[in-house]
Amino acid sequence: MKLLIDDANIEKIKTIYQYYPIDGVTTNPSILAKSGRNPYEVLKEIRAYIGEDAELHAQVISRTAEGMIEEAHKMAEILGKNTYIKVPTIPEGLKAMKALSKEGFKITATAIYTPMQAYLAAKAGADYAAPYVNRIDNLGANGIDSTKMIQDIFDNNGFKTQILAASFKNSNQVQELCAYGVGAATVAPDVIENLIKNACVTSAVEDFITDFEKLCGEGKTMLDCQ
């Protein structure tokens, strides 16, 4: 499963990239709005840091398919060919996906709340379908089960489309979908950190260091024992 950062704060992105094996960054209009800066300024800064080979996902805003297609052309021109154009999975969005897919654009179908939205997006040529796990839960359904159903639909129908699961509230949700074999997950920095944060692990490491220092001396490491 690919792991992407769901954030546009460059300092948070740099911190996560420093420690964790990350495959790219996703953004949406709400995330970009938090920066208070020009969207292209933020996106170009992210692209410059993560490099041309990493995935960068950015969303169109237009309400019509024609407008979405025009936006996609400008976004790819400015942000590079490895930019995934996020298109909302609504009728106009499906129309845009079909056209952009024929032109060879990389497409992420977003705002997915139901398995049939994902099915239609896959039929329209999307590379990724992004179900909102926690938002589905908030509607009274089960986000994890819905995402697993989408994976089954893709597998059983031979679609090339992968899941890019989004909207997580905790690390256990990420773990469940990782175990199920979904293609990718985009996760907020704090949830990524919680994938490994564990007081028992920290305690075990400290015990190892303490025992070693009893043997070789305080502050000593394997560099100092020969």
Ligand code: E4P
Contents of the next structure:
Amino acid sequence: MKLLIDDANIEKIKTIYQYYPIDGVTTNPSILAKSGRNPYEVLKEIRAYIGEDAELHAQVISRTAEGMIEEAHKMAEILGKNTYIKVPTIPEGLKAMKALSKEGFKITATAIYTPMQAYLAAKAGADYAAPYVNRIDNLGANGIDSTKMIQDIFDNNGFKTQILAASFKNSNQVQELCAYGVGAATVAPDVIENLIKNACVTSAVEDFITDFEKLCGEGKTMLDCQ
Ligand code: E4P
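Follow the form predicted alone with the form predicted in complex with the named molecule, if you could.
Let us now look at the entire complex, which starts with that chain.
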């Protein structure tokens, strides 16, 4: 499962990239709005930091397919070849996906709340379909089960489209989908940190260091013991 950062704050992105194996960054208009800055300025800053080979996902805003297609051209030109154009999975979005996929654009079908939206996006040529796990839970449905059903739909119908699971609020949601083998997850920085945060692990590592220092002296490491 690929792991992406769902945030546009460059400082947070740098912190997470420093420690964790990350495949790219996703944004949406609400995430960009938090910056209060020009969206291209923010997205270009992210692209410069993550490099041209990493995935960068950015969303179109237009309500019509024609507008979405025009935006996609401008975004890909400015943000580089490995930019995934996020297109909302509504009728106009499906129309745009069909056209953009024929033109060779990389497409992430977004705002997916139901498995049938994902099915239609896959048929329309999307590379990724992004179900909103936690938002589905908040509707009284089950985001994990819906996402697993989407995976089954893709597998059983021979679609090449991958899942980019989104909208996570806890590490268990990520773990469940990782175990199921979905293609990718985009996760907010605090939830990524919680994937590994564990007092037992910290304590075990500290015990190893304490024992070693008892053996070789305070502050000593394997560099000092020959
Ligand atoms: C990604 O495609 C979505 O825009 C994002 O993960 C939504 O997350 P939220 O439900 O936390 O806003």
